[in-house]
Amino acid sequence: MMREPFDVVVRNALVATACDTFHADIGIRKGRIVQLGSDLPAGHSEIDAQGRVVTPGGVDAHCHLDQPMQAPACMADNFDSGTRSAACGGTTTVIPFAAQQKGQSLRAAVEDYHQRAEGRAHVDYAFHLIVSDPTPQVLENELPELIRQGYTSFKIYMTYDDLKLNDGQILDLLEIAKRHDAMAMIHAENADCIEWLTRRLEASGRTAPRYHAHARPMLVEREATHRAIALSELVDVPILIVHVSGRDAVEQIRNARALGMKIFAETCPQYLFLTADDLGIDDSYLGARCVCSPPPRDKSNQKVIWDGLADGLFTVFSSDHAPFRFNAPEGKKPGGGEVAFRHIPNGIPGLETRMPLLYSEGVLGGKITLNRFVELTATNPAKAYGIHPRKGSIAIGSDADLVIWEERDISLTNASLHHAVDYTPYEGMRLRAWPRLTLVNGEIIWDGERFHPRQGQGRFLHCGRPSLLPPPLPPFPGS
């Protein structure tokens, strides 16, 4: 009996997964991978990978798109421009945040975010929740029900006045995560320390963007990371600490792992490629472009983060894409002028550059293996948030989300990117690779030169329970 022909065959691929690298053809039918092997029969469409590396499409599990903000702030990227940018950089699934406002029901936040996404996304997407007002109604009814409906992860803030929770509220949410098999993500910075330092800096007239880093030294991240780990231990539930920036927090996580605790960690490109100097070495306002929290640290901390990526400390590598235009009253210049660092919207763009940066400097720079690259950018985030093996894998039955890599010299410019932001913090950086082709559900969306729109074809993904295994125990440096 003759089988239905493949819709697409990707030939001569050097397939890289989180655990294997092998040569194969990839047969695709109805948007799914249905066969891996040599000399597959012809498909209706053929793509010759020419021996290039082919990885699963990236899963960016920490990005912000069209998130509701207090006026005048407004994010530059919505689900149209944001997912366009993602696809051109090799990311085929995004998980942004449905953010609850204080006084708002969590269900209303989710409904609002669906309206923002509907008909706009070019790639598939899921939602994390941000819980900023854990009322009894939220804790007892809304959150458990939303978890059952496929919103199986939520973010907890220990800083920012409009988002932060106290320790008792955090414990309540961690108990929900334990009871309902959800993943709790924690932004770990000590809000009271930051506010105290900020007031002192302002009193002495030190308000330029570079002082943002002075108000958020590593110790405020260290203390909050230690406290988050302690709260996790008290409830006996895994947590994922997001955007870890440097040595102090890394040491807290290593210590917890050594005690056998299930503490997962995420880091981001800004902690590998930027330093505090990018916020300014003088009082120039240009440093506002790199204001994010936690801020970039010094050069020596970049090596600490690279070591953590290589040895298994970090589980996930995300962009934390938070897109604000620099020259805009709704962006980094609120109301149209230069403001004190306290009032600069936090965040930098990075959805499109996340994977090429790590592939170029990590894989081709010899800092991490190719399989580790796949694990960090696709497989682990898919497992952490309950969409694996549909996403994050090249396997029979997985969605045919693929990236064919081209290794070539590139000078990165904002003009070459596809987001709606007016700058990239990585302007002028020399890269060694970029996606030659990106496929979403078996369709070419980026051909190395042009974007092929799929607006509205991106599907919402209902997430399952996290499937990450307890993390290994990375050795202490020098041991």
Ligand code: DUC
Contents of the next structure:
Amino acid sequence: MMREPFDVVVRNALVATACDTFHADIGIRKGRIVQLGSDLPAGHSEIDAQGRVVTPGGVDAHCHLDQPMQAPACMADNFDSGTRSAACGGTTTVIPFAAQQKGQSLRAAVEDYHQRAEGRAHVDYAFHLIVSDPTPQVLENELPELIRQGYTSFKIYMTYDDLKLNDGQILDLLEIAKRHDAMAMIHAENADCIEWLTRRLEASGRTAPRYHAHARPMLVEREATHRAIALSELVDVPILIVHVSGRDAVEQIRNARALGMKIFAETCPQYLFLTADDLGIDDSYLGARCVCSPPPRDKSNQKVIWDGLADGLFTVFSSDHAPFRFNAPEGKKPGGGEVAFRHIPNGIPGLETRMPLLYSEGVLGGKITLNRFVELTATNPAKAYGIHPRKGSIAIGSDADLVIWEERDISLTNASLHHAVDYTPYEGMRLRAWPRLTLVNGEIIWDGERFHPRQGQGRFLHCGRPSLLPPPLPPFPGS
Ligand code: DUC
Ligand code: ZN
Ligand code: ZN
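Please show me the structure of the same protein in the form predicted together with this ligand, now that we have looked at it in the form predicted on its own.
Below is the entire complex, every chain and molecule, led by the chain shown above.
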């Protein structure tokens, strides 16, 4: 039987998946991978990978795009600029957050967020939920129904006045996660400790950006991580601790794992490449650019995070992209001027640099294997949030979302990036690799020099059952 020619063939690829590395041609039809093999017949279009490494497109499972904020704060990136920037750095799927505001229905938050995404995204996307107001209506009706409809993960905050939940509320939500098969993501920092420390710092006039890190020392993260683990144990449901920053939280997670608990963890580039010094060694306001929570720690903690990436402690590597312009009244200078650290919007940009940073320093720097890189940046996040094997793999039937990597010396500048933020925390850093080509659904979106827009073609993905949950129980005999 004569088969239709391929739409695209990527030839001479060194394909890397989470478990194997092999030479192959990749045959693509209708946006999906349909064949892997050698000497595939010609396609309508041919791409020569020239023996370069080809990985699955990245899945950034923790990024904030166009998330409604309390005025004057406003995120710089929407689904247009955010997904453009993602694609140019090798990320082909994003999972940002539909955030419920207190007093708002969760359903309304999701509908509003769909409107923000609709017609704008260049790559595919799914949504996590943020539950900030777990009313009986949310717990009993809205959340279970949304989980059934493909929103199978939600974030719980233990800090931030407008988002934080108390332990009882967290237990209620964990019970819903257990009963309805959802993945709970936890932001673990002790809100009362932060407030107490912040007031003391303010009372002594220490309000420069660098004091943000003093208000959020590691013990604040350690205590909340420990408590989150205890709450998970009480309900007997897996949780994933997001943006783990250093030794104290890592130790809590390692202890829990050693006891057999299903405690999973995510970390981010800022905990590998920044330290608290980037928030300032004096009272300069420039440090506001690196104000994020938890804050970056020190060099010895960077090593602890690298070890956790190498030895399997971390399941997911995300950007926590939270885009605020530095020189802007809606960004790091609320109202237009320099403010005390408590008022600086938290977050740094990182969607575009996440994959190249980890590839350069992790893979080429010899700290993690190529297969572990794929696992952390694509396969595991896709599995953890129920979009695998469509996303996160190079396999027959998977979406043809691919990255061809080029090793070259790069000095990173914000001018070379594609987000709408006016700085990168990694300005001037030397990188050893960047995507030479990014394909989304078999179409070139980034060719190493130019972005090829596909605005509005990014599709919403309904998420399935998160893979980190225990397998469902078999049906009761006779039922
Ligand atoms: N911390 C968060 O929890 N979210 C966005 C950015 C940040 O720094
Ligand atoms: Zn967070
Ligand atoms: Zn975040």
